[in-house]
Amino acid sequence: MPNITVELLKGRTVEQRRAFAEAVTESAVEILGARRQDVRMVFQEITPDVVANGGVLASEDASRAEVVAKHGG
């Protein structure tokens, strides 16, 4: 049973989580060979002042300023 976590910023859709689980869950039975109903996702919503990439926090760094704004910064 594939479990899959999925730590995206704060602001997806339902329809986006909801494209990307099916997505995902395809891609999971057709390489590892899972049954649909085996494959459990949870996504897990962050903020960009718990983030950091490069040492930099999302929230402060101004080349995803508009990821930040756009995803709940």
Contents of the next structure:
Number of protein chains: 6
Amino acid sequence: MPNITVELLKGRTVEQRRAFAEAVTESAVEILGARRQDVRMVFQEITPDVVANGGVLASEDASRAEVVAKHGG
Amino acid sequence: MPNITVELLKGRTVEQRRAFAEAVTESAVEILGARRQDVRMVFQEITPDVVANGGVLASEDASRAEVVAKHGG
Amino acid sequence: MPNITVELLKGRTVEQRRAFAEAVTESAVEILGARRQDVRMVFQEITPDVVANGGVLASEDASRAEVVAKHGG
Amino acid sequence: MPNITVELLKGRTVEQRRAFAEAVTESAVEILGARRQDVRMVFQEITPDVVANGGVLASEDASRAEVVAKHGG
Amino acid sequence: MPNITVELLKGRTVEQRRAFAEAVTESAVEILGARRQDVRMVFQEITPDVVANGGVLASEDASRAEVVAKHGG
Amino acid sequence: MPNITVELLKGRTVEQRRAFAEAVTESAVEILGARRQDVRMVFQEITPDVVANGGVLASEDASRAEVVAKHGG
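Next block, the form predicted in complex with a further copy of the same chain, ref. the form predicted on its own:
Next comes the full complex, this chain leading.
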């Protein structure tokens, strides 16, 4: 531990995942005092039509159109 | 919050997800006193061959054949 | 299924949980076509000092003070 | 209950899932005193490029190459 | 991996948890071909008043009274 | 999104949680291109007697004694 689950919109590149995994692991070691080998991270990629905020699916939410478009949702 | 995760058999339509997200958000506002914008819901769709009840995969469980067929499992 | 996990601020009453479980189960039956006996719900109650939005712990977030106070956070 | 979630590398066969679900259900009944019909298990299959240990994606981790290859990662 | 989460009624002894962790790890090695050191298990203990089946809280469900009583719910 | 769940041994201070939430949110904004207000993080604190690695409870695992002691496990 820590065991970290990252639920995010599908569409990030493997480079982004690699860099984020490294950065968060570094923070876990420095800030939480974790051992590097114990830090585990899983990305759960989801599409905008299976997540809702305030009762509105992200795929149909004007206020999230830019974010959805940006990540190839 | 609340942050609501709904694990269900793959096969529902976007109309069903839209209506369910709206209905549950309404209940969260009315019953739990949540703020609408804070209510988040994610659907995790799974297929019948990766879930088991009583040790039997749903894809091989006669007692669930109707449910599996109904939702395009 | 569906198997529904509700992550929410600690402090709701058993009456609220009972009513919410009943309302969401009803919606799952009516909207998702689930069998009543298959609908499962778990409440995961958390305190404001272990959840952060935009990098700020809810227990230290002025914009959430009212919500936190309301639910006996 | 128990409700058991098994996060594992994609690539196991349905025979392996069937046998594992049966074996773990048996252990839950014998060791935890659960009722067979209450034991639920879900397999969450993930690919090696979305899980990291020690900040390194499994798909790029030499120390896991054999495991990844074995399970058709 | 596998990373296994076991959600169960609070009340099992550390002996039960120890024996179940060992048995399931053994099954993961034998059936899933996992490496022993990679098998991780977390128990999430919950009380009967935060879980509902068919819209009824386990703490108020006559059909589960025996199970709840047996595990010191 | 991203919605980040951090499962870790109980015992870190609120200062550590605050600093980790801020650091990971910063990384999500910079590396994943997330909007700050959309980044959500929940800490799930667990005790060493409910987590097992390689079939051995952390509370009984000599190789983890130091980590467990360090975090007031």
